[in-house]
2 protein chains.
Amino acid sequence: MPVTSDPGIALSALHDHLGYWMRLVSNAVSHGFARSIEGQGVTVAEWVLLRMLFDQESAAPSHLAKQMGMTKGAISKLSDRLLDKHLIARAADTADRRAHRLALTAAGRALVPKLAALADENDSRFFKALGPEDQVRLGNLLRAMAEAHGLRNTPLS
Amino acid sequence: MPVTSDPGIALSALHDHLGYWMRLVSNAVSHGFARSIEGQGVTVAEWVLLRMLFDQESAAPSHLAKQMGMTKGAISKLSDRLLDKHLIARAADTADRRAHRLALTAAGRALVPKLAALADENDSRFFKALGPEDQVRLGNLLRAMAEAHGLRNTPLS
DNA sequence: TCGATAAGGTTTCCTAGTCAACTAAAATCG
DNA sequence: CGATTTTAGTTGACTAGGAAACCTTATCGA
């Protein structure tokens, strides 16, 4: 009669880790957001890039790669997709002939506020389950974690 | 002189959303864990499947798909990889000729405690940045979120 | 100033998922 | 009982990202 485990060894369960709960909640929020913006024809990564360009007038792909915590290869493909959708434009850098500048098109600029509203809505839909004070506490705890570990890049995966 | 945005419109920033901080931290924890177990030759998804089998003696792929929140196609490929690594074994279900049973091999069973130790280590390495009380608070907030939204499946993506 | 090195981008190959089509077997129900 | 529907699992097409090889252009240093 095979045993499933040696009863003498107590093994931590998956849900014994805070990382488990972080991933569970984070995933639900992100997937919810992905669903809420797919009607606008964009993905979460695309939203992040568009939102960053909204503040920057124009940016080099390599700069976006650092900001977004993605490889330059990924940014290259991501911007290809956004070019196909006519949400951004690509121009040669006048000073550096290797470099490019990415900028929002009018359509891209018009889309960002809509997506931002959906982001707001998604966030409050999920986190209203906590009271307002607990939302603040959660934010403080997460920012403390980010601070302690020097987390800077916008995460996507 | 082009403007980057209409100053009359205040747009929420990426980091104004709790979802942003959740993803930032969750991602760092998960990637840290992925790195810490890659020396053992397994991925996070593989770890989760192995850990679940550790408690169950044997399980049907379809059952694991529900438990892990993945499609049956993904489980099919995931178990192929674990079979190749000789960490699990696949047997025909005696009662249902469509179904299979997956179970840990001796090697798989021996590996799980090592991975569990790495999971413990990774979790405490990250969350020790918070004090013990704050760790408890964070866990309570996350579980409250999971409860409120009926989140059940172990998330992976 | 010119040769080596670094930096910007693209492309190719690889991994790991989803979705949907497909096969086989079981379950349902008229 | 037999036809239909459901369920289990695999497979193939597709997506999105990482790693590394690869051009091109800048930069740096002897």
Given for the second form:
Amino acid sequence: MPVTSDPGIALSALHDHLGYWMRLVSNAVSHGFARSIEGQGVTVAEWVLLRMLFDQESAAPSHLAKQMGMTKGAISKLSDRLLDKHLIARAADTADRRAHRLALTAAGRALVPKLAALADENDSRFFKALGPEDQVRLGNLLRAMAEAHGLRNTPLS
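The form predicted in complex with the DNA done, now the form predicted alone:
Just the single chain follows, nothing else.
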């Protein structure tokens, strides 16, 4: 419904925008998760990289950059932080001696399930306001919107 103090201008109210509500909920979900994993010594972006590496033996930084929608430089900085934390290791690529691959260390492999449990708890906490059917419906709607708009980059914040 258009609302304004100027009778010559019809503006929709801020709260009339679906984007407003999506951002409000998204921020709360994202910030809640960031706070929960902060105690484990990692950021959301680090969690995403660790989780991606969990499903594979190793990966080239360029492959991770593409998957995450980041530049190679950003992946390099991110991987350097995880190397410093001894959560990943870097090794020469056996197929291309000029390249290298990243893999989880034992500590990194042990940490990922703990972080995944925190992600699950965060989702449960925020989305329990919806019944199971509504949660499935919301997930389907969000995936359909992402597909319709070609959104493929991994959200990192």
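Residue numbers count along the first chain shown, from 1. As the structure is a computational prediction, the values presented were derived from the model and not from experiment. So that the term is clear: the rigid core is the largest set of C-alpha atoms that superpose within 1.5 Å between two forms.
Asker: What Cα shift, in Å, does H15 show between the two forms once the core is superposed?
Answerer: After core superposition, the C-alpha of H15 moves 2.5 Å between the two forms.
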